[in-house]
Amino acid sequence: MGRIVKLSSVERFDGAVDVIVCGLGGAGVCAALEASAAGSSVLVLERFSAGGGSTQMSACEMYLGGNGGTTLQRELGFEDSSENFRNYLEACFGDYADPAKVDAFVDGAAEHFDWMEAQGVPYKRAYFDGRDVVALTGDSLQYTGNERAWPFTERSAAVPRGHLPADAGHSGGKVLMGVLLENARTCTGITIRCDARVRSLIVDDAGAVCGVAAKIDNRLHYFFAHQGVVLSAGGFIMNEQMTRQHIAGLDGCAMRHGNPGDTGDGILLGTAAGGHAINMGEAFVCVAHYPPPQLTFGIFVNEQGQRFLNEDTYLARMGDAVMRQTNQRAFMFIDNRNFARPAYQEHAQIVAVGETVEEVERESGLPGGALQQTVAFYNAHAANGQDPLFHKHADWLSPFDEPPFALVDYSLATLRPAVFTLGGLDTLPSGEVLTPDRDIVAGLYAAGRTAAGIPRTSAGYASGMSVADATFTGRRAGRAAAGRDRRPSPGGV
């Protein structure tokens, strides 16, 4: 069967609602509320047994922010204007970025955080001061991303953002979604499927999205949707095939993460319909190279021995830059005093070790006298708490002088690290479905990593991006499926 059905085709429909969800993960879910709260009726259809996707595989901070701060944000005594907000996330992404998103999650994102406090998300009203991806204190707000280091601080004043639940360490995700998905469970207007995998799309003859194609109990059930159809199916990190094509650069060195519905239906199935997708070569790349903190006191240099980028940056920028190195290798050199070993990656491996810069490059094969250079040039300005090349902030610049010193392999076939995808259909700001010319597929959404959102480049990522993106998007996916006419069931029905 393809992906794309008639209406005419379909000679019986198994029911028919106002909106249809298609995956009841963090963007799902939120779809799902919305929609119900404006009156629609919601049938979601779920591939698995249980909803939750990969939202709640994740610490579950949210990256919130602007319109003077969230109501936490602003408790906690800081200020987060919508410009500044703005100017962050246009650092962060770019030429990658679409302004018309961009603005709309500036204007609607401290908005966001009071819907998941009034759905009985708990925030703990304290703040975590550290450097560490995810607060293990049980404090809600947090740096998360790059916003204290350079070249940030030059276009926006640092602000913590990541709103993360409360007590729930790395386990935010379960918290969240045990919330959302209890509210969408006990809602009259609310039916979840679960075990139903949309296979197709129905279209009429104007080639309008009015319904979906979803295995059952080892059959196929039509459903007609009187207002629209939203994909909310997830990204594509599961799907070789579709990962060889799009981003081949990270194939055999990358961890999938994701949940195993990360398969890239919704975007096959909204291209199929007609849209467009976009971003498909960008992800996310972890290389961890802190916790524990005192691992930002060491440099990073490539197989040439030289520093490429300011450690004191987020790891997904890291990741970014370790992806463009010849042969993507890197290494941390780092002396005895701050020595660790990282927290999140496990399979980082000690290559050299020496009480001398020079013993422990030769011992390492890196060009001959490279690194002495590089570690030479470092100390002589790190002394002075200065980095002139990459501008790491004081508080991580130490001179090099404790031996024994470490070079540790960060190389991308070494860690294996977590990937997943931020390429997905072009949608305008309230879900809408694109064609590549940018005209609307009639009755089409969709929300979260099935859809291109505000995170498109692991260079300008930060740990909350997709979860706020995700739930953000899907409330809006929601509201404007709820706000189009209804159309007459067809016979059959």
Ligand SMILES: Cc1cc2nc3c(=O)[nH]c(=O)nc-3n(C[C@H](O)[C@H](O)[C@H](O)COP(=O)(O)OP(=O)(O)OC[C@H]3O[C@@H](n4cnc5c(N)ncnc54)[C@H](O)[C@@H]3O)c2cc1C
Second form
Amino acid sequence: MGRIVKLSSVERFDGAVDVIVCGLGGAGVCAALEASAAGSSVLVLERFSAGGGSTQMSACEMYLGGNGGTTLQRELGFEDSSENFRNYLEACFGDYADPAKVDAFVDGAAEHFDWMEAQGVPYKRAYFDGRDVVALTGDSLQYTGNERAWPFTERSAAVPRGHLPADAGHSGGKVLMGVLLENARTCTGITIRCDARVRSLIVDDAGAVCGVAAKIDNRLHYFFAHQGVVLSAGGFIMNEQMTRQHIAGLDGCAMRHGNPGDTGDGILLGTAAGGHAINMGEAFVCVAHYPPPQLTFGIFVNEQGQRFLNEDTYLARMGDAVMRQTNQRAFMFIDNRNFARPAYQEHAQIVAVGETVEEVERESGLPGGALQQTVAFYNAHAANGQDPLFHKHADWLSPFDEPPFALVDYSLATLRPAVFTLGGLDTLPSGEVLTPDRDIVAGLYAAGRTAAGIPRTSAGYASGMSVADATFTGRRAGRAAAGRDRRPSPGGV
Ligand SMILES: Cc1cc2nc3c(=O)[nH]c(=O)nc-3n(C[C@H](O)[C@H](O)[C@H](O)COP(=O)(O)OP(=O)(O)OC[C@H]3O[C@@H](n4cnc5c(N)ncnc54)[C@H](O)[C@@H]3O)c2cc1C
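Return the form predicted together with this ligand of this protein as a structure block, the form predicted on its own having already been given.
Next comes the full complex, and the chain you just saw is listed first.
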């Protein structure tokens, strides 16, 4: 059967509600809760035997700020004006960004934190000042992106915006989703049907979406939506055909980061109904050159033996930069003082060790003299606390003067970095799905990684942007669908 079913061809409906939510991950559960809070009856259809999705697998770090700061930021003594937050996001995504979505997020992110707390998600009034992807100390606020790194420091004042559930470390997803799923389960206005994969959207003669067909117990069930359908089915990193088509440069060397349901169903359904998928070639690429933080003292060189980035940058920006080097090859050069194994990149391999830089260069096969020149130049300036090429912060500058020296391979083929997709349906900030001409597909909404949201590139990504975006846009889509006029049921429902 196709992804579109004509309303006129449906002989019998198995049920009718106001709003149908397709996918019970972070975006979906938030859409359901908000649509229900607005007075709509909600049916959630989830492909697997339980909800959660990639959101539940995640640390559920959320990137939030603005309006003077979230309650947590303010209580921990950090001010974060909306202008500062907007400047940072603009520095992150430039022309890739959707200004209307950035505005909506900047305006609403602080309230979003309060909503999460009101739902019962616990946050600790404690700040982690270290350099790590996720604080393992149980603290709830930390720096997660490029806020303290050049060139971002030229555009906005550094403020920590990573909000983590209390005492959860990498298991924050279980905490946050545990709370939200329980709230949805006990909400009388919400019906959840698991083992129900949405296969098709039902459209009327005018092209408006008014229901779905889902496979349940090996039979297609048809559900009518009086108000709207929200697509919240995650991204497409598990769909080999789609990743080969859209992010070819990464196919084959990447570790697919997500739940098995990330097969792009929501995007494919949305485009079949007239929606436009955008930003499809962009993905989060994780080259975690820290923790431990001391590895930030190392320098990265490409196969020409030349530096290409300030190493105090966030790991996804490093991923983007490595991807752009010749043959996607890159190496960390480091001395004995700061050498350590990277905590999250078990495949990173030492390719050369030597008592001198020349020895390392020879053993590694880098072009004669290139690494020596790079290290000599770096050392001369690091001794004065300067990095004239890439402006790495003085806190992370020290000359390499304690042999032995090592070169560690961070090439993508060696590393197999974790990757997830950042492309999806074009939507308004309300979640309404747009056609290529940016007309609204009536009755259809998308949220989370099914849509192209706030995070648009690996170069600008910061930990927490995806869950913040998914839950934030899920709420908005749920509210917008619930605000739509109810259309009467067709006969037979
Ligand atoms: C290990 C890991 C750690 C991460 N850590 C973070 C982090 O700390 N912070 C951050 O911002 N991001 C993080 N991310 C990314 C982030 O988790 C996801 O991008 C985000 O949670 C996606 O949310 P979503 O609601 O769009 O999709 P999901 O949470 O994946 O939900 C989609 C749901 O839709 C269901 N579904 C799919 N197809 C259908 C269908 N046809 N019919 C019905 N249901 C369907 C799926 O089964 C799933 O339950 C991490 C990702 C991973 C894998």
